[in-house]
Amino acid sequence: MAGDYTLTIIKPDAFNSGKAGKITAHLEQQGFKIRAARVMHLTDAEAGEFYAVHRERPFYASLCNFMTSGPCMPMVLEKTDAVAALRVAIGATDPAEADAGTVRKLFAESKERNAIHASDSDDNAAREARFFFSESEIIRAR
């Protein structure tokens, strides 16, 4: 999966405000192909496990609370150098600092309610994708 695949999550703020379709369309226009997707509501345990890497950070509890506040939409995306390409496409964490035309500039409400998660490395992309999807659920390019 490394290299051409990454994981993203349309977060509850964007999903609940009807922006999931617009974000998905924006990513497809940027050349990403959706290889797996689902809508789900994370449990406390799932959010805690997924964001365990941040457990010692001061924002961990509020992040977990936010991610369990409503439905979200994890997706596996495919594109050459997918992790780096997605990080560019979504923009800075704070939408006020994000470049024009990025997902966060267009759709995020604030630094905390920033519409979308993106894996930060190939290793994390593979781990995070396996958290939400089995190998058989991810459509591979032929």
Ligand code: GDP
Second form
Amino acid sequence: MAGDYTLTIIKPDAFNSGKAGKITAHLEQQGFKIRAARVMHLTDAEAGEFYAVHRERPFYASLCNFMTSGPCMPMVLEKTDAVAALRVAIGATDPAEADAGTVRKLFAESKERNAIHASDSDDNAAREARFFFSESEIIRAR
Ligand code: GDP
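Could the form predicted in complex with the ligand be given as well, to go with the form predicted on its own?
Every chain and every other molecule in the complex is listed next, the one we just looked at coming first.
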């Protein structure tokens, strides 16, 4: 999936406050195409595994608690150079530091409740996409 695909999650803060449609429209307007999507409520085990890379960080427990606080919306998105493009589109982790017009500047509440996840490398995009979707659930160019 190198290059053109990335994994995003509309996080529980944004999903619960009815911003999923606005965020999705915002991304589609920037040329991202939805190639897989689902709505789900992460279990403690799923959140812990997804964010295992942050296990030693002081915010890990709080982050997992937040990510299991309500439904979220994982999606696979396609665009040329998708990982880098989506990182630009979402903005800095802390919305206070995010550039104008980014998803986090527009829709996020705080550094933790920051509306959206985006993969940070092609390898992680592939791994994270498979965390939520089987290969047959991802639309590919024919
Ligand atoms: P991202 O790639 O911009 O999402 O940021 P990271 O991979 O560094 O962190 C993963 C997620 O953990 C972020 O999106 C936030 O939801 C949360 N997070 C990151 N840093 C902090 C922090 O300093 N405090 C808290 N409470 N949460 C944080």
